[in-house]
Each structure stands twice: as C-alpha cells, then as structure tokens.
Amino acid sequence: MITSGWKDFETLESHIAREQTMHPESRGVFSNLLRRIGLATKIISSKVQRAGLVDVLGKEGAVNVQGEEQMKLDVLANEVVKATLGWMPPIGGFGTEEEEQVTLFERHEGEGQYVVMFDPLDGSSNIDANVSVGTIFSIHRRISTGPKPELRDFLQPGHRQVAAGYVIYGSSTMFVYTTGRGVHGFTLDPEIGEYILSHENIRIPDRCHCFSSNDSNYSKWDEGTKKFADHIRYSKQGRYANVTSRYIGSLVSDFHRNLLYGGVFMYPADAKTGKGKLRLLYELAPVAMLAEQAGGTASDGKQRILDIQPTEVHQRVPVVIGNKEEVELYEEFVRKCQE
C-alpha cells in the first residue's frame, strides 16, 4: 500500500504480495512470475504508445503459424515476452501464438514448475488504425515430472489454469488477472510506472448491454446461432430492449468492454467447416477463466470452454462468452436446432 498525500492506493506488486500471505507455504515463486509478466507488459505498452514514432507500425513481411501476416509490433511484443520471462527458473516452458512450436527448458531439480502461454499482441490487425490491442496470458502448473516439460503440460483443460489475465493497451493501459480468487484490474500510472488497483473484484453486470459479433459472417452461421443473434438484437422486450451492437475485432477489447458493462461476445463456428477462429490455449481458456471468476461463463455451444481437452497447441474453437444467462440461452438455441 502506498500513501500519496491523503489518498492510499494499492499497486499490483503489493496486491500480489498480499495474496501471497494467504499461502504460508508459498516461497514467492509464483508471485515473482506474475510480477515479471507485469514488467513485460509495461515494456510492450511503451512500445505500443510510441508505435507511430519508432517505425513499428505496419506489416513485418512474414507470415505466422496461423497463416496470418505478422505485424511489426507482433514480432516486437513476442520478443519482449521471451526476453523478459525466458530466463526465469520457475518457467519450464512457454508457447506463444506467433510460433509453431512451444519452447522447452531443462531446469534444475525443484525448478521449471510452470508453463506459460501468451498471445503477445491480440488484435494486431487493428494496430495501424490505432485501435486498442492487448496481451493475453495463461499459466499452468506442470503435470510432467522430468527435468524438461512435455507437450502434455501445455495441453491441459482450462479449469487447471492457476492464473490467467490480459493487458489492454488503449486510452490507458490496464492489467486484469485472476488466480482463482476473483478478478482484479490495475491501471498503469505512467508518472510512477506502476499498475494501480482501479477495479477490485470485478463482476459482470447482470444485464445484456452489448452484443458483440462479426455480423459479416452471418450467412456462415448455423441455424441455432442465427436465431440466437436475431433474438438478442431484435427483441424489443425485457432484457434485450436496450441491447446495443458493439464489435471491435480485438478479443481483449470486446471482452473487456463486456466484462465492465455486461453483454455477450461470440465468434461461432463456420457452419460448413465446423471450426472456430479463436485459439483455445492462447485466447479462449484465459478469458473464459476470467469470465467465470467474474460471474459469467463461456461455451463452444455444447460444452464449457474450460472443460475442453486440447488436442493441439494452436487449436481453434468456437465461442460465446459473457453473461451466464445469454451463454446458456445460446446453448439452448443450438440444441433445439440440432434435435
């Protein structure tokens, strides 16, 4: 806790330290990992804020493992994450959305307890338009016991995450995370270079204020998804009378808005291919954990996102996420249309 004149405020550092005291057996390893993620995102934030001045806007010229053109800031953010976290003894390995293979480290006995997954710069296709982007992270405790982690350490269902969060780089930079005891948000104060607790114990408001979807894909949706979307958007009674459509195209931005205002975001499967667009491990499992900790939920239309057993590192799945009532309603529409 820091006192500045008459006002007391809590930093991310002190909040992590306070949470650590709830676990007398803790040696501070996990806390240090969270602090280091905070540092990496401060560095990325500074680069994002200066993007137009240091020639890092635009395309890099390469294509990532997803078949998408990499933006210069994508590559830079990825390197920042690797350089900031790669040396830490508690990290046995990490994977990023920008690289095909996960990175594995051979550590000494008692080290390498965790694997970390990142989307270093979510929404990067919006960079040149100065739209908010973000970093998403997910932390798992290893399940293998050797000196070097294995692929199965990464391919764990989301309910086994020990922490998840994101940082949104917009009009301000905000760090939002959970360790399974609620969701807390910290806003970066550029004057002192610290994240300050600004949103304690975030709960999704029990209302459907925003409906977020890429409507250009409407013709590709299955019948249940179309009926759900029409019901939310065009119903003029009760809960949906004042729903507004809001879609940015950056998962962090869309989810963050709905987390604070209430609503639902969806990126369903293509009806022909049955595949979704968003990545399970790098994007959806982390935000699903946050949603549930804030009183919401996330589903692929048939099952809870956090219960999906991953089969590959870059697996994509459909999603609807936000208020519990709307997600359950979506599952009901899908189920009825498949009967």
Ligand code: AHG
Contents of the next structure:
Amino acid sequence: MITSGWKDFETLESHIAREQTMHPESRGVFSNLLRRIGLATKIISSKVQRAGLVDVLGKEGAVNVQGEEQMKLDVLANEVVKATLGWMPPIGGFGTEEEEQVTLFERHEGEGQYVVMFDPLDGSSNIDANVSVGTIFSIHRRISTGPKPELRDFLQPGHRQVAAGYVIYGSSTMFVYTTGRGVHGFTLDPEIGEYILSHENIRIPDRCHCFSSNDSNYSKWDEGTKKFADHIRYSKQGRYANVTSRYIGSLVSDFHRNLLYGGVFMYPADAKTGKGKLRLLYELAPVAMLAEQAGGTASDGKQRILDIQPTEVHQRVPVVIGNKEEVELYEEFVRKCQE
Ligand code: AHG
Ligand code: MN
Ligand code: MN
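After the form predicted alone, can we look at the form predicted together with the named molecule?
Let us now look at the entire complex, which starts with that chain.
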C-alpha cells in the first residue's frame, strides 16, 4: 500500500500544530506566524532554484545599509518576506538586513505581540555561482506595551528568542527551526510543495569533523585566534587527527554542514577594529539558539552569543560556533593570550 510507509508522514504544518498542543492556552497565532515564514521561504526557493532562468541573477546596482552590493535576489527575497508577513496582525514589526530602519506597525489591542528579524538572503555573493544560500529568521515577543513596538523590542538578548531558524536553498531546500524544544529539519518536496520532516531532533555530533573559517583573514586575527586555528588544523592528533577544512562563504551552509557533521565555524574579530563581520540580531542569535538547542554553543570569544545585550539593529560581533568542546577551547586560547 503506497501509504504504508507514510505512517509518520509529518509536515512542517503538522509539526507546528503538534508543538502548539504543548501550549494549551495558545490560540495558534504564533503557529500561523511560523507557517507564513514557511510560505515565504517556499516562494524564495522557487526563485533561487530558477535563478539562472529568470532575471534575478546579478547585482541590483544598489548598495544596502551594510554598504554591501545588493544582489537582485537580496532585494527580491526581502520583498517576498515583507509581502508575506507584513500584513499579519501578530507581527508588531520587523527588521531586515536589507533596510536601515526597522518597520513598526500599529495593531489593535492584543495584536502585534511579536517582532521578527530576517536575513532574507544569506550568502548572496554566491548566487551567480550557484552555491547554496539561505534565509535566516529570529522571533521575539515584544516587551513594550504601547500601540507600536519600540527599538527595545528588537534589541533583546538572543536567549529571549521564542523561535529561530533558517532555510537552506541547496541541493534540496530545507527548513530548520527551533522553538526551544529541540531542532527539527524539514525537506521541501517540490512535487507537493510541502516541507516534510526529515531530520527530527538534530543533535550536533560530538566530533570536530570540519573547521570552517575564511583563512584569507588570518593575518588580521589576534594571537589567541591564530593559536586556536593552528591547534585545530595542525595538531593532527586525538580529536583533531582527521579534521578537514570547509568554507562556503554562506553562514547558513557552513553552519548547516557543521550541525549535521560536527565541527566549528568562526568569523573572528579583526584584531585592529575588534569588530566581527556577522550581524548579531538576524544571523548569529538565531543560529546560536539552534546550536545550543542541538547540544553545541556559540561565543564571541568571551561570552555566549545568546547573552550579548544588543545595542543596535545591525550590530556585528565576532563568532565561534559549533561543538561545545571547540568553542570552550577557543575561549581558553583567547583568555591565555590576554593574561
Ligand atoms: P549576506 O550574504 O547575508 O551578507 O551574508 C554573508 C555572510 C555570511 O553568510 C558568510 O558566512 C560571510 O558573509 C562570508 O564572509 P566573507 O565573504 O568575508 O568570508
Ligand atoms: Mn547573511
Ligand atoms: Mn543577506
């Protein structure tokens, strides 16, 4: 019987509904929000999968608030997210990598209780070369109580996120998310347009299979970072006997591989400026929540990414993320070099 193998045929929709039953008081508002994010990413996926065929490749000819060349797909993905979510009553406001200011909505009493932050298209410099890219999202419950959200609703530490996730547009499109009860992955079946549960309760394997960093920046790293990187890559003993290097240049792809295979990704600070490249609110806080929910962790070298108190929407911080053992070893190298 064709349905015999489908006894546990779980979709993103049914998984969200099942998670909702854990909150008897829930009216399904949060579930609808997650479902809409799923829809937005299916639309983006359909564009990414045909990028070479429709006019979405290449540069937009504009520069975003980050001072980075916008790719056409950056702009398109941003518009898709806004159009799919912007009207939803539970969303009080949203922030996106592609726009300087956050967008605030005036909602009726009892609505607008969430703010969402997005990196609509992560790793977009890879688009023209057909390399995996992604979308990253982070959801906070508002802390302000007025008719419109305030900046402090967005500037919350990552440990207060109510949900976080990403979609990776790779050889298949996969939706990976957590609401604080484990990390679960859903693979898009393009024939039926549904995300199907394919990776329930993902746990990062306790082995450092991959070391992932942009080595062209090595000379800019501080001593502790250099010593850590050399130790992992060149000690060739014990835990690091078989470490391999992989770096895709798309956070979602590098993180996703390490989540499934085990390993550590780092984008350290430039020793001169002390600044990192990756953005806290809509890149690092969401993946740090996923890392911790899967048994790993994420640090800026001194503290948990999830404990950092944000000061601005597009704030950049250094990061080391992946297996707990490697992240803690990094912090030790940094401490020793600063003593
Ligand atoms: P985005 O495309 O959203 O700007 O993100 C790109 C980020 C991240 O995805 C990746 O890990 C990093 O930039 C790569 O930076 P380098 O090209 O400097 O290595
Ligand atoms: Mn990004
Ligand atoms: Mn981006």
